[in-house]
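There is one chain below, alone, in structure tokens, taken in the form predicted alone.
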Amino acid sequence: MKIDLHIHSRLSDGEDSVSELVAKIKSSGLDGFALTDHDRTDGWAEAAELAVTNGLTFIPGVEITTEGRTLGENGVMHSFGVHLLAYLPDPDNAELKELLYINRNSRIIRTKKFVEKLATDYPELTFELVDSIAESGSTLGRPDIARALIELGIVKSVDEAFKGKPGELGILSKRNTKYYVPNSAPSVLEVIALVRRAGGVPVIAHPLARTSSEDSQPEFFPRENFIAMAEAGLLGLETSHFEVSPENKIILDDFAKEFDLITTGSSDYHGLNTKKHNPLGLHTTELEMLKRIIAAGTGIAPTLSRQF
């Protein structure tokens, strides 16, 4: 049974909206997944509706914005950039509605930060005209700046914005200082309480890879963080991805074992002009790890396509 548990559609940052995707994922060959866009659910009935429909197996799920903080060799402390996969929390938890809503409310005025940055010197970019290529409800974000940025012809595509020309700063990197603005995330460990408090299963999103522009992940293995994130009731974390290294995968594994977390494989999948090297069932999570899952999340019931 081939499983993929972190897939993104057009709510979020994905390219397709969810019946588009339900459609591709039948295709592929998965035979079950997980729809998890950032910081939002609205897209479970609909995806739950044509999973029967396909015979596919669907797991509720959603990525949130959160942020370790671990206390660096030098003393120093760190912050950094976590994304929690949440499976089964019930979407109606208040607790969870009110964190997701500040999650997305916070991606709104990033946006419109970087905007007023950029247009000092693209005039010609403004928050209506992101706003208008952006799926109507969705969850703003950079790479709508970047498709606002692509349509009036200052780059040409959604990898030159971040990464830029050889030899240049992409525009929305963190690395350049002169538009980037920081985000703005909870703390982890508080989410993780949270999502346990909403009958989910939490899971951290490839661990301690860098993912994007701006997550600045720890050069070791801040293990002290990681005990910490288990006592907060952290369920699993998901090993097999695109960007966790061969290295990290093995620290991460035996970690695990050691705490007898869940491990997940998934594609991390948000469209191949998007993400060119995730598609859909590049990694997969094995059967009994899925079961786990199951018994875990008592928030909302999975739509099974066969009993396990």
Contents of the next structure:
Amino acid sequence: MKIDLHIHSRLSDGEDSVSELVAKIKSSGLDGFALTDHDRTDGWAEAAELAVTNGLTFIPGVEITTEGRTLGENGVMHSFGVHLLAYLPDPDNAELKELLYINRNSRIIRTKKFVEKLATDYPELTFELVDSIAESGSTLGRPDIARALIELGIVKSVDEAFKGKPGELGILSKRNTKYYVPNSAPSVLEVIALVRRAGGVPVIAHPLARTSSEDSQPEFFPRENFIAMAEAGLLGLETSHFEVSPENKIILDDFAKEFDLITTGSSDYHGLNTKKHNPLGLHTTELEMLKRIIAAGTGIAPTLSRQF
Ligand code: AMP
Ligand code: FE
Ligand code: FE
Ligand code: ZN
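Starting from the form predicted alone above, please write out the structure of the form predicted together with adenosine monophosphate (AMP).
Now the full complex is given, and it begins with the chain already shown.
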């Protein structure tokens, strides 16, 4: 069974509608998938329905924007973005609904600030343009700003917006302090506990990825951070992901064994025009691990195909 547990639709920063996505999932030969849009759960109902008609297994998921904090070597507190996948939480849980609502609003405010800074050099860029390209109501992220920059002819691709031309800093890069505005988000430890209260299975997305180049996240393995997350109720690590380096994968898989955590694999598909290196099914999750997720997740029922 081939199962891809991290996929984005147009409801957040992906390119495809849910129905386009399920058609592509089916034709890619996958047997099961999770829809994990950023900070929202409203694609689940359609995905579940289409999973039934296509004979696919569907796991409701959401990628929650959170913040991790670690003490740097110089004693300075360093905060960095952590994406927390939550599988099978109750979408009607009041705490979870409020958290996702606040996160989506924070992303709107952040995008407005980002656009304001960019507009000093690119006055043709407006929030309204970003919002209309993203389709009003979708969870906003940097890929949406990138699409507006393409529309205006400022960059040629999403990749160029993030990474820049050779030798240049990308316009939207985290290291481009002239423009960059971070997401503001709640502590990952608090969100892990909240997801558990909502019956969900918290799994760190692309752990230790986006180090120095993107997140300026510490390159060393902050073991105490992972221990704190395990103690807070973390259940898994997404160790098979194209942004997790082979060296870090070994460390993380060992850590998962030591703390009896689930390990998952995915594509983190956003559409090939957005992120061209991660087609559907690039990495997949072992059946045994999926079974552990289903056993631990009590917030909503998965859609299981007959062959499951
Ligand atoms: P944000 O959460 O708004 O800061 O934006 C991060 C999002 O941009 C993540 O969901 C990534 O999937 C996406 N992303 C990160 N790096 C790239 C890249 N080089 N090209 C395209 N998308 C990227
Ligand atoms: Fe994304
Ligand atoms: Fe992510
Ligand atoms: Zn993602």
